[in-house]
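In the form predicted on its own, a lone chain appears below as structure tokens.
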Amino acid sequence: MEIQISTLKQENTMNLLSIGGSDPSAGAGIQSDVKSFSEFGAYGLTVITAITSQNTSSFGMIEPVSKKILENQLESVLTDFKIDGIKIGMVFNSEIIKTLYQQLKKLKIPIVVDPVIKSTTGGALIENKAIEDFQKYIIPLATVITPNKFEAEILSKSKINSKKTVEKIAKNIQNMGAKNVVITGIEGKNNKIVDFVLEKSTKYQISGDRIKGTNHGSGCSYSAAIIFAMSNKKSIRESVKFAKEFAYNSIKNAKKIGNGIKIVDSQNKDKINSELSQSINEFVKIKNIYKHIPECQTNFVYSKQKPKSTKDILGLSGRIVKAGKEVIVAGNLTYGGSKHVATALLVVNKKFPEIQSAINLKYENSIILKIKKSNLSVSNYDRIDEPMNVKNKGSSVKWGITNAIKNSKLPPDIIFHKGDFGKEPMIIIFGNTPKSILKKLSKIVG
């Protein structure tokens, strides 16, 4: 039986499926899959392909499913959901790898594969007999394949004892039909653990501090965030140092929840950056909201109380891009990432501590009517009044904001001006959180 993909979506949020073994300590596999997801602002999805007893002292006994309960989970879940990306965890024997080849060999999303082979606590997670079907099948399902150095090895029935053996076992290993290949926790210098990563036509080392001790979810956490970042357009490169980040947080907030090893934690302990990383991704599936991208593009920011400086302000390194009729989020979130969203967020802070977000939109005369008619308050400035010592020393944003707001009693939610010679016209929206930004956008765009 061969299952057509749904291509409806209900809502705004990403889906993101999970295929694999379910943890009932929750530190790794399905379990570990949706608290990443969620963390991300992405609706999680499962399919088990096995059931475990296992904890953070002792591995105890699988039982498979069955072949016909495997392709109901994934008629019921592919059929109802546009899926935005896959991750392939446990798959055990063969009869399970064959069936999720045939289901998902013409699917055209980006799927990572996390060939685990052997839980931390000891427990065989794939018959040794299945190896040879799981690199027939599985591994060419693989948009990026994401085995450790143990893993590599078994897949490749070599050692990995030196650099040019980790890049000739990532070759051997993207033969077997995998498009891009990174081998995690190799031994690097001064202290430090490097993922080799080996793409089509380019290959290169990301390195980052090793944290002591023993940990149980890591590499699921690890696979489920280069998903995430490759569902949303991102790079190979930049999921992969996404994912390195996110699994070394994990690492080092990991829990010794039960008696035995520590359970890593994916909980985002930033919760401005955990809000405004969410409202990012619901922000970039509005229908056709790249047609309101400004020529200088988009960027989204978010304050902590009271900011003395844009350093205190959250926002993309980069920006949200206009890709044709798509949006791209370029760059990653960092404190003082922003420069003129967040000056303009500054001041309006300044005199009103309860705004503590904003966005920049492309100006357009009938974007500015809906607005008029949406009972949202309004200020403008005009930058042809703008002093040349202001211009001069590049404080216009701050000078316009200023000026805006000055005779204000209440707090603007939105600031707009109509440009200048050279100077782009643009619209700021101001809220006390990301979510209010999007409320307030779902009045004016659409």
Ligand code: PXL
Given for the second form:
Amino acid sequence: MEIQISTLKQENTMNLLSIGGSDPSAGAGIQSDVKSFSEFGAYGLTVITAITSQNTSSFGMIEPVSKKILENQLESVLTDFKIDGIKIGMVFNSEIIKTLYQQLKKLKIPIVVDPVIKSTTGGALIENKAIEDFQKYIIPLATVITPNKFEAEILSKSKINSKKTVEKIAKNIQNMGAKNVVITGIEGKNNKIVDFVLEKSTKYQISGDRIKGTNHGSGCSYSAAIIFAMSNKKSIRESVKFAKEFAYNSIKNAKKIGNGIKIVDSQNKDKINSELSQSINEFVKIKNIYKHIPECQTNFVYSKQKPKSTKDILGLSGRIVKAGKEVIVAGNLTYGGSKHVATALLVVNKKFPEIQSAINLKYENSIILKIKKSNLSVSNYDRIDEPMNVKNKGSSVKWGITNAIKNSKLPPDIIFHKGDFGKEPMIIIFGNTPKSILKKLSKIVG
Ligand code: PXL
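Could you drop in the structure for the form predicted together with this ligand? We only have the form predicted on its own so far.
Let us now look at the entire complex, which starts with that chain.
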């Protein structure tokens, strides 16, 4: 079966729903979530609970939507799209809270609740009298709830002033029905900012550098990143780490767009990172792709121009791994994250600088046959010929790839070797970009 990349994209993009308020400054609320989701390569859907008017200096009016249009919006999205995860932000009043509860209680997808109470410019995002219903109806929907220190204090009606009280307050919020609690923005020692995580049966802290100053939208980008990671079946710990890094970069990139405080900028991933993460998302959704993952698992890499070492090549710190018939992405994208595939790419890139991306797949005769029938260029090397000193130095990949392209005039699409004693045979696909690799893949798998 031929895989059409265009259909693949249409059918397999992750759909994330943001339920919250509209912010015309687009720094927070549903507008900011749509931008974050799109940055992750996911498709963002929205259900609006309230319209706020605000800018970077002041907060104006709020108009909550009616129960009728809220129900109708929910019905529209829930009946049409396969939704992979939901983020709930501003809910404003009891009527909205109860309506959301009725519609969402039956769903079995991850829900991240960001219990927003006040905007940075001082606007009340929830009515005081609705907080009790928020605790009763919205908190139990949460797979993860992400209050900042101030919100955690309001929800638990107590002050955070020590590590012990953070734990107590997290437990208290968990007792309201949230499965996992992440209290963000606790000031730590040495200019660190700490997030406290309480899972069902474990607790820990994740610490990061602090950036001084007030920004609009940092909390929203944090919770949007958590729902993306959770919907990708990441663990709570991995999701929190991912969100912390994403929010950190968004804050670091914050821009003074209006006359008041800066607005966070989530459009901060370099192009290499954003194309590779999108392509990995598409790769793992290719039908039956688990059959092509080798025992040593798969890495998908993308290099900066003129890489000097594998540190200039982006890859997964974990791998794309097989779990039964599913394929899971373990770890995060980091420069220097891949050793073998990145080394192979480095060698090819030296001779053919336009080749900046690579992926390894399981060796199968049937694939080699398909490759030979396609118009892809293929070369190979034989590990039997490998000199002893190369084997001992552990530089087999470098030696093999150098050999395979020694006489090539054109860049290779595919290089394979059939293995050796104790060494798994392997196929590596090369391309200018991750997208071009997906195109080549569509000719040979499926
Ligand atoms: O960042 C919290 C938040 C969420 N939703 C809306 C907001 C804000 C903060 O201003 O305006 C609509």
